[in-house]
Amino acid sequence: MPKSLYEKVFDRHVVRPLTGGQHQLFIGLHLIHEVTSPPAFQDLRDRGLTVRHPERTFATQDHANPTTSLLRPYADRENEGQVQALERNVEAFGIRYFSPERGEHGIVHVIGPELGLTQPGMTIACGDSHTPTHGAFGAIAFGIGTSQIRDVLATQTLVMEKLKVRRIEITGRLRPGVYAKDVALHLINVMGAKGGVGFAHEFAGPVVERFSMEERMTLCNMAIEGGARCGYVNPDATTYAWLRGRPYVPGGAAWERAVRDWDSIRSDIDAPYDDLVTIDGSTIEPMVTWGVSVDQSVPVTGTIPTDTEDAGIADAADFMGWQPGQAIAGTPIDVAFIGSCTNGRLSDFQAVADLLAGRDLKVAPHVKALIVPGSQQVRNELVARGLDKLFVTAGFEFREAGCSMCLAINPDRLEGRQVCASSSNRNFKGRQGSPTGRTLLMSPVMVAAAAIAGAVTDPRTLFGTLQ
């Protein structure tokens, strides 16, 4: 019977069926960081349990570490305590730890793929909402809570129901100045923040097929913001070219066997789906969020909604300080942040650098602009290309790797009513550290344009024709 990739991978990993439509599912790769794992490890100790398969668990620090300096101890005592707890736990339970001291650390959803830990056909779990990022490689990847982290550590399994599968085909071609982040925001705007509840989203169509791996990661990263439990792209030649030669990827004859297996888990051409959505990619514009939910967005040429009878719209507009019908372009910003697990990869920064190179463009004097690489490896490559100097000359602060201002449980935080143009993934109230701070989500190129203009602006106007 024809099946989708989700069904094939799920069925491969079922340990046993349980009652009520649930299954015990084997987890091939478990990624952990310093924020959500300490209580899970303590629960193991309290129950006298150990880690069942330590060789399948990998750890890094990303949320808590500062980005101005990695010298220990960290100035924030809570952050330092979280990292110390992680260090004790990985040592006690024999888990591989990618540490700043060895120049290995980075956001968990950046280093997993760049090391080749993430591979097609895997089941992947992590105590972080944006674990669907790894679905870009043809894996099914889930964010989990602390009690589930404990379960995976102790048993290498999770109890799960099988999801419905929705295929989302993005047809045509994107216009110049439109990026994967815009596609993600557009989809969430069209389908709603809860549109994907109960679904796995299979992203497909000509636009997705032409995406690089890093663009696919951006798209899958945002699946959770549309309510989907996971999102994925079928593996193909682009996937294999990106993976080949990475540290944890098999080589030689094992590589050839792996590729044959990865090909076999692609969705069958006649696979049935529970829903099918088609989006014309040529209609997508550069997008920016205006509210406090990721589905509250408009094109950069758009205006704030006028439907004041809608309680959600009215509350968001009041919090953000908007007037109905106000243009989003021209909104002054205080902070610009380029980074996060959504847009903290090499190509994200390279796209900005390409537009800055050879032009006398500077960050507006009143704007604090941060460039925060998603991993130490990304940072090293930016330095090797001389892009750190390019960014600094343009007025950006070039930081150490980490989650930084995405979640702001480290020192990088908004203050008061500051407005931040951000390439991250959530615009919830208080998300960036200030209860009254305001977040506008957009692509890295749009963040750079806003930083230079000092206000939300159409990058196609500021930079000219974009590719």
Contents of the next structure:
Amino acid sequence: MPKSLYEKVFDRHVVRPLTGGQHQLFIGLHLIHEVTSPPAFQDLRDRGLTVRHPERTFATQDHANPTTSLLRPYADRENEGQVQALERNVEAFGIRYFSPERGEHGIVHVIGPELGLTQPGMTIACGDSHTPTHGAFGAIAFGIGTSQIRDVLATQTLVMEKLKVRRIEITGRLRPGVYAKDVALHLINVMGAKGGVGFAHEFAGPVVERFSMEERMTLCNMAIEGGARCGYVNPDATTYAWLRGRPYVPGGAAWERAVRDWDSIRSDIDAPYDDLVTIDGSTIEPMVTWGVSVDQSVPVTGTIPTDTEDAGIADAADFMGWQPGQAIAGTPIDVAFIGSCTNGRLSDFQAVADLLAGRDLKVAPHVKALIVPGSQQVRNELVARGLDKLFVTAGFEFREAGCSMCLAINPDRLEGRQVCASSSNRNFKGRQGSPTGRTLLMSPVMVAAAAIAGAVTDPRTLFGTLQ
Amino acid sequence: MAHRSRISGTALVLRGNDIDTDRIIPARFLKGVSFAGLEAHVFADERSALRARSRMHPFDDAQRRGARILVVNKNFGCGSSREHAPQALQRWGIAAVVGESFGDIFAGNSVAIGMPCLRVSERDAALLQEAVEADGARTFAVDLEEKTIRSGNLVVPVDLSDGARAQLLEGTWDATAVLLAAGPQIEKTAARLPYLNGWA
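Having seen the form predicted alone, I'd like the form predicted together with its partner chain now, please.
Next comes the full complex, and the chain you just saw is listed first.
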């Protein structure tokens, strides 16, 4: 019987059926960080349990560390406390920890793929909602809570229900100046923030097939913002080329066997789906969010909706301080943030650097602009290419790696009513650390354009025709 | 663990769609290493924003302080996977959430701590919200066996997945013991997985 990748991978990992249509599912890769794991380890200790497969859990720190300096102890005592708890736990239970001291830390969804820990056909769980990022490789990857972290630590399994599967085909060809981030924002705008509730999303079609791995990661990363707990792309030659030679990826004869296996888990051509959606990629514009839910977005050439009958729109417009019908372009910004698990990878920064190079463009004097690499490896590569100097010359601050101002539990945060042009993934009220702060989500290139202009700007205009 | 089939008490209403977990518990309250004390910070920013406008958030209404059932609208608990959100609600006193739809991770986290998220139709959500707002002392009873919420003559059908319902009725929402009971079947599954065995 033909099956989708989701079904094939799920079925492989079923330990046994449970009551009520649930399954006990084996978790192939468990990733942890300092914010959501400490109570799970404490719970484990309280129950006299241990970590059943410490070799299948990998740790890093990303949310709490400052990005100005990684010198310990961290100035914020709570940040320091969470990192110390993580250090104690990985030591006590024998878990491999990718630390700043060893030059290995980074956002968990950046370093997993970088190290080749993330592979097609795995089940991957992490106490972080952006875990679908790893689905870009053809893995079934999803966010879990702290009680479930405890379950994975104690048993390497979880209680799971099978999701429905929706195939989303993105057809045609993206226009110049339109990036994977714009595709993600457009999809969420069309389908709504709750459109994916109860579904795994299979992203497919010519636009996705042409995407690089980093673009696929951006798209899958945002699956949760459309309500889907899980998003994935079928593995192909692009996937294999990216994986080959990475530290945790097998070489030699095992590599050949792995590729044959990975080919076999692709969705069958006649696989059944619970839903099928087709989006014409050639109509997608550079997108920017105007509201406090990720589906509240418009093309950068657009205007704020005027539908004040809709309580959600009215509340968001009130919080953001818009006049009905106002154009979004020209909105002054205070802060520009390029980074996060959505857009903190090498190609995101390279795309911005390519536009800055040789143009003598400077960040507007009133704008605080941050470049925060997604991992120390990304940071090292940017330095090796000399791009740190290019960014600093243009007026950006070049920071240490971490989640930083995406959720702002380290010292990087908005103040008061500041407006931030951000390449991150959430525009929720208070998300960037100030209860009244305002976030406009967009692609890294549009953030750079906003930083330079000092206001939301169509990057196609500022930088000329984009490729 | 005791089974959980009936949850009754007074209720409170939180209107609006897409209420995300950052709103339920802002990220700055995620900096501790335990969930203790989170109840003090549930909806912290929304509550202070309303106080600043001389308005009252439902969680600040003294009349509702004993409420056990929270009635919401669509996609409640979307966003971040932070279990701090259902933990904060439960520690505040909420024992069941009734709404039109829920974020998948939030709903799973809620069941894992024994707090069901029950789906009702848009019409029934409106009906319940009106009834709750009209009388702060009115009590409601969620019955997981018959999948209803009742109050006097009002009877509304509620839905939740068979799996979550079974976990609550059987008292196995804390799943660790059930999962451990699989014993060596866990390692048998691992032994079948190509990537854990060199694709041999």
